[in-house]
Structures are given as C-alpha cells and as structure tokens.
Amino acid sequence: MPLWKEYFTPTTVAEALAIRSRYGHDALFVAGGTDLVLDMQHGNHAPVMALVDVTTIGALHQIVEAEDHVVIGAAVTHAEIESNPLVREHGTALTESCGVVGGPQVRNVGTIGGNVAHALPAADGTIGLLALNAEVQVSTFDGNLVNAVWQPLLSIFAGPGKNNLGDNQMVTAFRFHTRHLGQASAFDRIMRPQGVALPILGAAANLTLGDGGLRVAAATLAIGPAGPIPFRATAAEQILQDAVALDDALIERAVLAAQEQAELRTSKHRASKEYRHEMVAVLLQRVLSRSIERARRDF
C-alpha cells in the first residue's frame, strides 16, 4: 500500500496552505521527512492521500535580521542554522542543539519546522529555541488570505508528538532577540547512540548578567524530555533572577529547584527516573557554567 498518493510542491505558503485545507486531515506538511517519512515505514503513522512538500517555498529558507531579532524560516536545516554566523553570535544554544541532530546526513535535510511541528519533548531544535525565548509564527488560511501571527513557542504544544495546528495551519518561521551586552546561551546534551543519537536529556541556559558579571538579570532554562511538552525549569530561573550575587551555592540551588520541578519518568530504550534526575545536575551545571563564562566575556 502506497504511503501517499499525491505529493504537491507549492511556491508560497497561501499555496501550501490552501492544499491542506482542501484535503484536511488526509494531507501532511513535509519538509526534510526526516522524522515523518520514516513513522509512515514504520507504521507509526497511517497512510494520507496527499504531501504538501514546504521547502519549495523560497521565503521559509531564509535566516536574517530584523527589528532587533533573528528570523529563521521553518525550512532552515539544522545543518545551515549550525553553520550561520547570525545565529552563531546571537543564538549559541540553538546552534550547538542544531549540531547535534541525528547525523549530518538527518541535519543536511532535517529542518527546524519539522522537529519543532514533530512536537517532542526532547527535541534539541526546540528546546535550544526555548531556551532563547523564541516566537514561533503561526500562518492561517482564511479564504485566500493568509494571516501571520507571532506566539509563544510553548503555545503550539498538545502533548508527546502533538501540536494544536489546524488544517489550515502552518509553522512558517521562528524568532529570538538579537544578543545584548553580558548575554550569552550553551545547550548540551546526554545521548545514547541507537542508529541515529537520540537524546536521554538535553539542557540549554541564556543569561542575562548584570553588575558587571556579578549577578543575574535573567535567566531561561530549558530541559528535555522533563514533561509531556518541552519543559521551562521557571522555578530555578526565578531563583537565580531573585539572587543579589552570582556564586556556586546560587548555582546549586537553581539545580535543585530545577530537579523538583522536572516531571521525569523511565524509558526503557533511554534511560531510568533516577538517572535522568541525576543527569538534570550534571547539564545543568554545564550550560551554566557556560553561559556565564561567555557572558563575562562583554565585562
């Protein structure tokens, strides 16, 4: 049985758009197929009638500056967000977490629409995106208009695997604040070789110092997979913004809080519970450290 039986290659999103809301749930986005094409071989996805290919959409490729924020188009491969430079100066955690994506042959073609849209809790894209505070714009049919609206990353998250699109949605493009003075992001992860590297906990921090290096102004943690949806460690973050000085007992204190509020849980092809909390220390520890290594680089 063939896994689809039309395959589309749309110039423009009102184009993509529209093919998906003629056919609705018996049409999918493709992009890379890195993570889509394979579930459909492998049964954990049933067979559609059509695939709507976006990276034949020049607009959803490019990464640029724009009012004071770097834009990255949905179907930007892992392997061009690794190697730009805009992204490598003001994004550091969403290039290191993009460097670590299956292998090169996944990232040449895997882009960060897909493993965002996938919707897994421990995407490294996606939790490199968080962790810098990304807007993910969300593009709507109506008719024959197309409506462009930024939200919160976090807002398109159902659950494991599932996002809350309709069928006359799409992810179309990503933004974060271009880099100030005494910020700076890491993103690391523990990974467990299995065809491809799949993740057993990924972190990425982005602080903000202040007082010369001294202390933190702000603080974005994110950790994966720590819950049904990609995770904000808010409880640590708040700990280490409320903080008058920057020092290792602030540090492990922010780890513990983070440790609390994960909602781990065993995977038997991964890792255990209790090992997944050990290791939120371990990479927390690390992208800290990091990022204030590189922040203090501005004082």
The other form holds:
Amino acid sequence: MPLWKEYFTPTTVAEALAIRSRYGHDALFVAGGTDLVLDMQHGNHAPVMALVDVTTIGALHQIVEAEDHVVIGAAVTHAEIESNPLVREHGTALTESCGVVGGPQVRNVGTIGGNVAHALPAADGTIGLLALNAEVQVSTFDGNLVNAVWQPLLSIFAGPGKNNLGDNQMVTAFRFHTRHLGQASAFDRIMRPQGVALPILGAAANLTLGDGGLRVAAATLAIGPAGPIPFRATAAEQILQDAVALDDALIERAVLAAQEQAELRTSKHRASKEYRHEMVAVLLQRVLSRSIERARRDF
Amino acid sequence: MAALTLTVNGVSHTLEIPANRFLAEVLRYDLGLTGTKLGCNEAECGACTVIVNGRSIDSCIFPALKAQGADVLTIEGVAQQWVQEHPAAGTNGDELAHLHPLQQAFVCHGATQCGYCTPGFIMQSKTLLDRTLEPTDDEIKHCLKDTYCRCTGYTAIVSSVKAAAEKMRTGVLPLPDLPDAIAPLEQIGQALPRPDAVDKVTGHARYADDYLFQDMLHGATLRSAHPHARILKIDASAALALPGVHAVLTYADVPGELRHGLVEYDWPAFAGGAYPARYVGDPIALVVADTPEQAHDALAHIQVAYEVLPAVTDPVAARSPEAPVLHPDRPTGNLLKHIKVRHGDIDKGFADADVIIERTYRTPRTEHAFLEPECSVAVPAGWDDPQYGQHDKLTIYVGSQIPYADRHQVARCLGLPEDAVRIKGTVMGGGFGGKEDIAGQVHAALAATVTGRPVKILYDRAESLRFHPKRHATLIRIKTGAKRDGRLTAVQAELYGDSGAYASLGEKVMTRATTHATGPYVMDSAQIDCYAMYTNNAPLRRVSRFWRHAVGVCR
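Go ahead and give the structure of the form predicted together with the partner chain, now that the form predicted alone is out.
Entire complex below, previous chain first.
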C-alpha cells in the first residue's frame, strides 16, 4: 500500500492551504519529512492520499531582521539556522539546539517548522524557540484569503505529537525579539550516543541581566520532555526575576523549583524519571551559567 | 505517476515515477546508479548520502519529487566533476589521478574495507572539504556523525579525509604512517591498496542488490506470526489473484529436501507440513511479483491458520522435562549439545583454595549489524541477459561468507546435483559471521526455477533483524578458587547458550566458549559444562571473534 499517492509542490501559502483544505484529513503537510516519512513507514501514521510539500514555498525560507525581531520562515532547515549569524547573535539557544538535531544530512533537510509542528515535548528546536519567548505565525485560509496571525508558541500544542491547527491552517514563521543589552541564551541536552532520535533531556535558558550583570532582570527557561507539551519552567523563572542578587544560592533555588514543577516520566528507551529529575539540575545549571557568562560580556 | 526532471552528475533526466518513490530508488533502480547504497532505510546510517543542490541528504527517505529540477551529485559523478574542475588533475601519470582526492585517499589509506559505506562517506566528507581544506579531527567527526562504518573503526577514514584535504591544498597526497619494517619486500611491509578499492570508491563495485536483470521478478517473505505454531492451512488464492503476482510458494513447492543447515539439517526452507514455525523469523510463504511493492503488499492477502504451541524462550527452562520440545526427531530433546571440559581433581582444587568466588553472569544476544542487508538474486538455467550474458546453470548472486555451503544447501533443497547450481559470490557489505547461513538463497533459486525468470529477494533492515541468526545470549555460572599469591586452583563453570530454533553453528560457537572459559590461565583443575539449547528464539551463531568475549567478561 503506497504511503501516499499524490505529491503536491505548491509555491504559495494560499495554494498549500487550498490543497490541504480540499483534502482534509486525507492530506498532510510535509517539510523535510525526516520525522513524518519514518512515522508513516513504521505504521505510526496511516497512509494518506496526498502529501503537500511546503518547502517549495519560497516565502517560507527567509531569515530576516524586521521590527526588532528575528523572523525565521517555517521551511528554514536546521542547518541554515545553525550557520546563520543573525540567529547566533540574537538567539544562541536556537543555534545550539538546531545544531544537534539528528546528523548533518538530517539537519540539511529537516525544518524548524516541522520540528515545532510535530509537537514533541523533547524537540530540540522547539525548546530553543520556547526559551527565546518566540511567537509562531499561524496562517489560516478562509476559502479566499490567507490571514497570518502571530501568537505565543505554546498556544499551538495540544499534546504529545499533536498540535491544534485546523485543516485550513499552517505554521508559516517564527519570530523572537532581538537581543537587549545584557541578554544571552544557551541550550544543552543529554543524549544517548546513537540510535535514539530524541534526547533524554534538553534545556535552554535565556537571561537578561541588570545592575551591571549582578541581578536577573528577565528569565525564560524551557525544559523537555517535562510534560505532555513543551514546558516552560515558570516557577524557576519567577524566582530568578524576583531576586535582588544573582548568586549560586539563587540558582540552586531556581533549579529546585524547576525540578518540582517539571512533570517527568520514565521512558523505556531513554531514561528513568529519577535520572531525568537529577539531570534537570545538571542541565539547568549548565545553561544558566553559560547564559550568565555570555550576558556579562555586555558589561 | 508524476513527472520528475532532474540533473544527475551533469546529465539531465525526465522520468515518470510513482509519487511515493524515494530519491535513492530513482537513482538505483530507475537510473541504474547503484553506487548509492541502502543500509538502514531510516536516515541513520548515511550509506545513501548524495548531494542535492550542494547539500548532503539521506536519499533513502528523501521523496524523489523533492529533487524536482535539482542538481544531484552521486558517487559515480564525483571523479568526473573533479577532473572537469581541475583539468590538470589526470595528467601526471599517477594511476589514481583520475579520481577525486578523497577517493585517492580512501584507496591509499585503507579506508574502504567492505566498501558498502564508502560512497556515503565520500559524499558526506566532500561537503566538509567543500567548506574547508584544513579540517580538524573534531570537524571531521562532527561531519561524519551519522555516517556509519562497521569495518574500519573510523581511524583510516579520518586520516583519509585529512590526507585528501592536504592533497587539495598542496597537490601531494600524504601516505599512511606504517610501522617500521626491518626490510620491506616488494609486497610485505608495503601499504598495498585492496584489489577492489578503486571499484569501491567509485561506486562501481557490485553488491547483490546492484544486479538488475532484465525481466527480473521480486520476492517477499511471509514470516510466522508466532514463535511456535503448527501451520494448519495456507490459503494464498487472494494473493495470487492480485495484479503482478506470479507465484506464491510454500513448503509444498520445495522439490528436494525441505531442511537445510550448516552442521545439522534441521532448518526447513518453509515452515509448514511436518515442520512447525519455531521462531518469528520462520518463513511460511514467498510471494513472487513484478515489483517489490506488489510482492510485499500481497503478503497481507495470504491467510494462514496456525495452531499456536507453547514456546520456550529461555535456555535453562528449555532443559526442563516439561519444556515444549522443538525438534521431536532429536533423541536429546532440546539439548543441541552438552560440551564438557574435565581437568584435574576439582574437589582438591577448591580444598586447596584460599579464596573462592562464585558469580552468575548473563550476556545479551548481539546483532552483527552489517550495513548491507541480505540479498539474493537467482537466474534460471538457460537465461540470457543482455548485460550479464548467458547463464548455463541455475545461478545465485549473493554476498555470502560460505558460497560452497550455499551451493550444497540450494542443490539439496531443489533436488539438483551440486554441479547444476552456481553461486556467484558478489561483493559483500559486511558479514562478521552473519552471512554464513541460508537467507534468501534457497527461496530465490526456487522462485527462479518455478517462474523461469530472474528473481531478487532483498530484505529491509527490519526483516533482516527479525530473522537472521545472532550471537548467543548466555547464562554463565562460574566458581573460581585461587591461592593468595594469585595462582588459580580450580574453575567450575556451567554455561547455558541460547542457540535459538535451529543449530546453525551454535554448537561450534558454544564449544569455543566452553574451552575458553578458563581464560589463558594455568590451573590445577577445571570442570566445565556447557548446554547449547534449542529455544523458540532467533537462531544464534558466531559474530566475528567466535564468541570468546562473553566468557572473557567473566574473567
């Protein structure tokens, strides 16, 4: 049984959404396909009538700076993000997270839009974007026109592997704010050496330091997998922002809060809940200290 | 069907392809560019790496229509592109000068062994050297992270990439560092390239799946749904009625002896009739069809009525009198072989010991993970192929470690004299002990004989993992007595080897384990008992070093 019978290569968002609306559940968007094709081959996703390739839409390939934001099209590959100087300057956590997805051949094909739309709580690219407080552009087709709306990244996740986009909707871009003075981010993860596609745990921190680098003015922290959808460690963020001074004791308190808030699970092929609990501390300390070190270079 | 236009190695092609075809399939089977290899089929091993518009990709899961209008470079085009861009390259009289520096370096540094991974490595390394001619070890390892080699251990590959970069910088290819030889001879003490190295770095070496015969049919295998089950009925009528299906073969179609084997004839070519399925890899039927897709799709239309039997999956449990018996015709039940070592007086040995240590160890079964999944292509006697010529005998093209044993077993099952069967040993993409047993050889030969056409049977990675024999899982109880000064006085050991459903080379492997259980040490006494047991697991056999590692763990 063929996994799909028709393969569309639209060149505009409107065309892509029109095809998808016409076919409903009988069509799927595909970008790099490095997750979707394997899921279909392994029987985790039923065959469909049609695949709609969104990488042929030229407008989804740009990385630009616009209105104090870095805007990244949904069909930009992990390799393109990894090597982009704009992203490295303003969103180091995303550079680092996209740089470890799969291997080079997969990064040359897999896209940031696919990474996010797949809605896995452990997805590296998603964790990087989440820490950057990124917004997602969702484009909706009403039969005639496409309406593109920026919304918080977390708003599109419905559960593990499920987004809440309709048949007439697609992810078309991401954006995050350009760097303020004293702001820096970092990503790291813990991974089995080979053969498992997802990490044991990934984490990213994005800090803005004030008072010449001596206190935290703003913090966003993302950890995954730590719940059914991508996870922001909001309790730890609050502790960091509320403190008058940035010291080791503060980081320890933030780590404890993150460990408490994270919903960790045991997964058969990756790690136990207990191991992940300890690794939350290891990873958060790493990404926080790297972010602090980078941010203090501004002072 | 969809139209695909693309440029491959500078040549433009327009093809009509099914919309679900992958680029690797188009390159290999539609364009005959078989230098691009399929190893895992899931973007892990990198054997299928090609360069599309300057970026390396895994072509195994790259929908071919993504390459619409693209410029594709495969291993077959690398040398030609290099020479075109460097017209002086081929003029210095060096016999490798017509190759890309990476290809030259892989030949001279011994970075190609079985060669199956080599095209992927060269393509992926090329993307690094396109960016920098001074790559560090870390950059090379980062670049090759998802490109797997099972033979070299990567050292020669890393040194080849560096050597190629140096050649591209300086025009001179550095040769590998060799250990000092007292007096190098013409051959001994020299870094000699493998005779087939140039073929392997250019993608011209032919592995079994690279043979594309005219009018070739394709086989797909239905395997048991249960680890132990009697086959009551096989109804293939629905499968036979499907378009493109030429035959569905079962045990009843085997003209000669149904059972084959390397040491014991205990392994039926098909489960059914007198022989139950004894593990989930046992074949029940073979569909032969025009295309691999038709053959695989037809499997779901074969109805098999099973009588499920109790299964034994643990070698210790298999020795119990209550255990289900796998081979009722064997006088020793599930015991394949009891192997004994007796040396000295074991009681005295322990009495003399100052320290006695007793432990139980388990080792897991181990997969060979050769990068080339098994493939057999059989051509019937009398077949004249425009590319490969006249075949005077039933001929099987297979990457096999023991072609003569293949010939014996194929002839036995087909009821032919051995000299009516020819095995053409093709280049083999890794074996490590995993390509000694019959895989598709008998089935392909039977299918070619029945249909009168060439038949290819290619397993994908998942099927290969499911059926082919692995290294034994073992349970080892070992009791060691020693003097305070370090001398051993006694070793008493009991080994249980899970030999799986069929003997294969199980008893030989376990004999080696038994005789190595004392390690390389002198001792006063030893008493070792090894029980190689039949179970309803996949058969077990040797992996390279013939098993000694497992007892090595216990020393």
